[in-house]
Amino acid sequence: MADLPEGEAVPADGSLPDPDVSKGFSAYVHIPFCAVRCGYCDFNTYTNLDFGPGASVSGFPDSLRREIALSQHVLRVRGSAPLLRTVFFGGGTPTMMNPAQLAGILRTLHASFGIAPGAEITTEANPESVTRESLRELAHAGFTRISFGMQSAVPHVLHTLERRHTPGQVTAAVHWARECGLDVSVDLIYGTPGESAADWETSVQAAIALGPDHISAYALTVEPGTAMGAKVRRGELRMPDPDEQAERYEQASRILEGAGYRWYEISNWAQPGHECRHNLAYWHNENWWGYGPGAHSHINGTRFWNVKHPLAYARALDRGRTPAAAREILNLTEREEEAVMLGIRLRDGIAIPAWADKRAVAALIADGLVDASRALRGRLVLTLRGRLLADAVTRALMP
């Protein structure tokens, strides 16, 4: 599991320099529990379902309610207009908790902040962790969208990734979600050791055949502390090849756009009007509060992150203290640079920053990394090649 970043101490009450969220904000809820830990996973997840009071599947909602109450105090919210524009339950596997528990957390958020009419309310889920009835209960509770971890439609690739579901379970889960009126997103992973170009096309075409509103495709990253990382170190698996991954990305983009899915962020494609509004809040550097162990937040230029272990998280809240481990207060220059780093990933790109070196911009155009015609009109928009080298584009723009 990746370490938390370093930062300055957070006041015990969690107070912020600028807590104003009167224009609205988003909520991320991290559910840290999983049935098994996939070999490639480096997220803050745990297969132990009971770490003690407030840190078990049954008691965890109480800890979340304490953090929601703390955030209501920190943000100085007192019965104002509905503030939450998006809510996203991630993990882990949120559907390790039953629908009544998830619905209860959603009700607490609604009672504390109000949920705006038409808000997008998403939960992630593994295909094997849902039933027709559980999805019906989630839809009835107010969830509008579900994101399934499909990863692949090829059995040997799923085996290498140590996923538990079968391709047929994905098909059934998507069908049930559609019956309940939920918008559907599916996640794919490319670059798995042993995955061929034909395997990857099979997975992309299978995802399209499900008819989801949204498809995400992420390059496999092998992290040192994972089971897959250990297998690579022992020579049992080979590291993903960056050139092959670039080819897979181009392959996916071509197939998805040919099927009517439009890219709107480097790793995300959607049917028009079905872009994930919660993720766009991140890319637009808007305000959100992340609830749960290891969750990160951003409120008006202050970034803070919670302790990672569920029991440490629960104990802090039980003592009436913030569970935040540390924070970073960005100055104006850092905020401008972060807006570039995030915004450049989007389909509409960014206005050329006033501080950008004109020679650097010219070099990006000459290298085919940004659209030349848009750049002449004052906007930097990544080309397909630029999307593959987005980090290099960001570095070139930085002072």
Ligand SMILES: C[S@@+](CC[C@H](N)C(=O)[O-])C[C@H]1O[C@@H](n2cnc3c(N)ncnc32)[C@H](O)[C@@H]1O
Given for the second form:
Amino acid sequence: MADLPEGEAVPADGSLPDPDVSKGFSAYVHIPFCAVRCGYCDFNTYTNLDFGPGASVSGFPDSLRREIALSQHVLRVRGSAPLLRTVFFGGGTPTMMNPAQLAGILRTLHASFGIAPGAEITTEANPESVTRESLRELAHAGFTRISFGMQSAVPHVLHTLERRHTPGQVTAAVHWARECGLDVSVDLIYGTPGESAADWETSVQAAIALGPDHISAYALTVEPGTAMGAKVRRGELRMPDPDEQAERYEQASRILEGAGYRWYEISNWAQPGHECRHNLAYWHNENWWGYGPGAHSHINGTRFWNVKHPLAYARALDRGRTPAAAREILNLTEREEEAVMLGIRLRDGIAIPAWADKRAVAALIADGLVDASRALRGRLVLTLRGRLLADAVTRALMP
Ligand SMILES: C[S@@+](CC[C@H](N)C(=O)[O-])C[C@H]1O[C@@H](n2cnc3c(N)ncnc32)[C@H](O)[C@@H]1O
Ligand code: SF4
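Could you output the structure for the form predicted in complex with this ligand, given that the previous block was the form predicted on its own?
What follows is the whole complex; the chain from before opens it.
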């Protein structure tokens, strides 16, 4: 599993240099449990469902409640308006918790900070982990949106990814979610070893046929510490080819745009008005608190991240201490650079920063990575080719 970044120590009570969130913030809740670990996955998740007090599927909500109480103590608010504009339960597999547990955590967030009217409240879910009834309970509890890990509609690709669901289970889950009035997103992965262009087209078309509001498509990354990484090392699987992945991205973008899904962030397409507001808050560099093991937070230029192991997380909170492992306080220049790195990923790009080197911008236009006409009007907006090389564009812009 990827290591946490280096950083400075966090005060034991979790206090922050600038804790004011009066303008509102977002909450991310990380559920670090899965029934089975997929061979490609490097996320902070565990198939041991009971590490001890506060770190088991049944005891974990208590630990989250302690962190919510700690954040309530740390954050400062003027006024009494509800503060949470978006809430996102991610994982791991949030639906390893039953709907009553998820509803209980949501109620604690509401009692602590207030959930704003019209807030977007999402949970991720594996298609095989929901039923018509569980989705009804989630909708009844206030969830407005669900994001299913579809990954592919092609059985041999799902098999290589070691996913446990069938394409039919995705169809049923999306249908039930729609019945309950939930906004629906599906995640796809491209570039899996053995996936042909035709397989990928089948998956994209199958996702569109489900009629979701939102579709994410991610290039498969093979991390060294995963089971898939080991298979690639042993020569049992072929490493995804970056040029082939670039072709798959362009193929997906063409098909999705043709079907009315507008790209609004490099890996995300949505029916107009159904963009994920929670993820937009990240890319707009707004404030969010990440609850749970390994979760990252950003409050007014301070970034901090929690210890990764569920038991270390639960123990810190049990002792009345912050579960944060470390933090980084960004200076003005770092904040501006970060705003470029995040904002450039979006459909409308960013205003050309005053400090940007004019020659670097001209070179990006000449290389076809940045839209020339938008640059004339003062904005840096990625072209289709630029979307594939966003990190290089960011590097080129940095002073
Ligand atoms: C970490 S999962 C959590 C949600 C849920 N457990 C699931 O698998 O659907 C969120 C998404 O991350 C993406 N993902 C995870 N590992 C990835 C990898 N190595 N390469 C590309 N995408 C990945 C998958 O598309 C997945 O749907
Ligand atoms: S179900 Fe999701 S979070 Fe769990 S191992 Fe698979 S991809 Fe990772």
